[in-house]
Structures are given as structure tokens and as C-alpha cells.
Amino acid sequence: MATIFTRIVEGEIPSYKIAESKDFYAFLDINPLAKGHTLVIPKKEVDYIFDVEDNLYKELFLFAKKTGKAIESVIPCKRVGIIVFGLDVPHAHIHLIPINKASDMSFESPKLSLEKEEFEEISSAIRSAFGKM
């Protein structure tokens, strides 16, 4: 059975897309810790990040780097933090989170509640920045 992320890539479930390539997909987290909180995934379903084939792994992190640079060019923050948990969805993924202090990356913190229009505005701005890189 396909993971929720595969269903997003295939368009079965809507997402606020940031960027897409032949092998990767980046989209806004719908339960964000901060505005611009983005998930980056390989399109190929692999449960555990360290099971991703070496070349795809390197390319995944390069895609995440470009995505992170696009985020920080649009969202005011000191840095874009990166976390790989891999426990919530059985599909390797990277969290990119705009931060100003370490506690901004705590998944114990309350999630933001954003309106559809705000998600659309944020994703459009980051997608545009990504396209210019």
C-alpha cells in the first residue's frame, strides 16, 4: 500500500508544492512548527533514510539544500534547520524548518494553524525563489 507521501506525489492527496524533480518532491508540512516548514522526499518509497541508495541519498540532500536556500530567501529566520526522524511516516523524508533558536525545532511545541490562503502564499513565494536558483 502506498504511503501518504507517495499519494501526495501522485496527486491523490493535495499538497502545497514547493519543488519537484524526476526523483524528489518538496512540499509544505500541513502541521508546521514554523511558516515555511517543508518536507523533502524521494519519490521512490524507501522507509528508512539510511536505506536510500547512495547516489539518490546524495541527490536528495542536494535537492534539500536548494530547497532550504529558497526557504531562507523568503522566510525571515536565522537558519533553516534540518531534521530526519523517520518515525511518523514510513517514507524517508527531511524536515526543513526556519528557525531563530534551537527550541524552534522542538516537535513538542504546538503546531501552527494556517489558513489555506497563507499556505498558498508561502508555497508560491518559496516555489518562485526555488525556480530562480
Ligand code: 5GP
Given for the second form:
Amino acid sequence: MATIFTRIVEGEIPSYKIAESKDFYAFLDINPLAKGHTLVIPKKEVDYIFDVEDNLYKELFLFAKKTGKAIESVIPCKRVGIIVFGLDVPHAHIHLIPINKASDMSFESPKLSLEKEEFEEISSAIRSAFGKM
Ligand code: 5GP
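Please move on to the form predicted in complex with the named molecule, as the form predicted on its own is already shown.
What follows is the entire complex, opening with the chain shown before.
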């Protein structure tokens, strides 16, 4: 059965899209730790990120780098933190999270509750920044 992220890529489940290429897709996390919290995935379904084939793995991180640069150009923050868990969704994904201190990366913290309009505004701004890079 297709993963939830494959269903997002295929448009079966809606998402706040940030960027897309032939091999990759970036979209806002629906339960964000911070405004601009983004997930970057390979379209190819691979569960564990270290099982992603070498070339695709390198390209995935380059795509995440460009996405991170777009995020930091829009969301005020000291850095965009990068983390991989993959404990919930069995489809490799990189979390990109705007942070000002280490604890901003804690998944133990409460998640933000954003309105649809805020998700749309944030994704539109980051998408536009990505397009100019
Ligand atoms: P992990 O697998 O890295 O532990 O966590 C999976 C992440 O995917 C979580 O941060 C969760 O909020 C996010 N997530 C799970 N389902 C969806 C979804 O349907 N849409 C979006 N945009 N994010 C999701």
C-alpha cells in the first residue's frame, strides 16, 4: 500500500507544497514545531533514509539545502535545523525546522496549531523564494 507521503505526492491527500522536482517533493509538516517546518522526501518510496541509493541520497540533501535556504530567507530564525527520525511514517523524509535555540528542535515540545490561511501564506512565501533560487 502506498505511504501517506506517496499519496501526498500524487495529490490524493492535500499538502502545502514548497517545492517539487522529478525526484523530490517538499511540503509543510502538518504538525509543525515552528512556522516553516518542512518535510523533504524522495518520491521513490524507501522507508529508511540510509537505504536510499547513493546518488538519490546526495541529490535529496542538495534539494533539502535549497529548500532550507528558501525557508531561512522567509522565516526569521538563526538557523534552519535538519533532522531525520522516520519513526512514524515509513517513507524517508528530512525535517527542516527554523530554530533560534537547540530546544526548538525538540519533538517533545507542543506543536503549533496553525490556521489553513497561515499554512497557505507560509507555503506560498517559501515556494516563491525557492523559485527565485
Ligand atoms: P517522523 O516519521 O519523522 O517521526 O514524523 C513524521 C512527520 O510527518 C511528523 O512530524 C508529522 O507531523 C508529519 N506528518 C504525518 N502525516 C502527515 C500528513 O498527512 N501531512 C503532512 N503535511 N505531514 C504529516
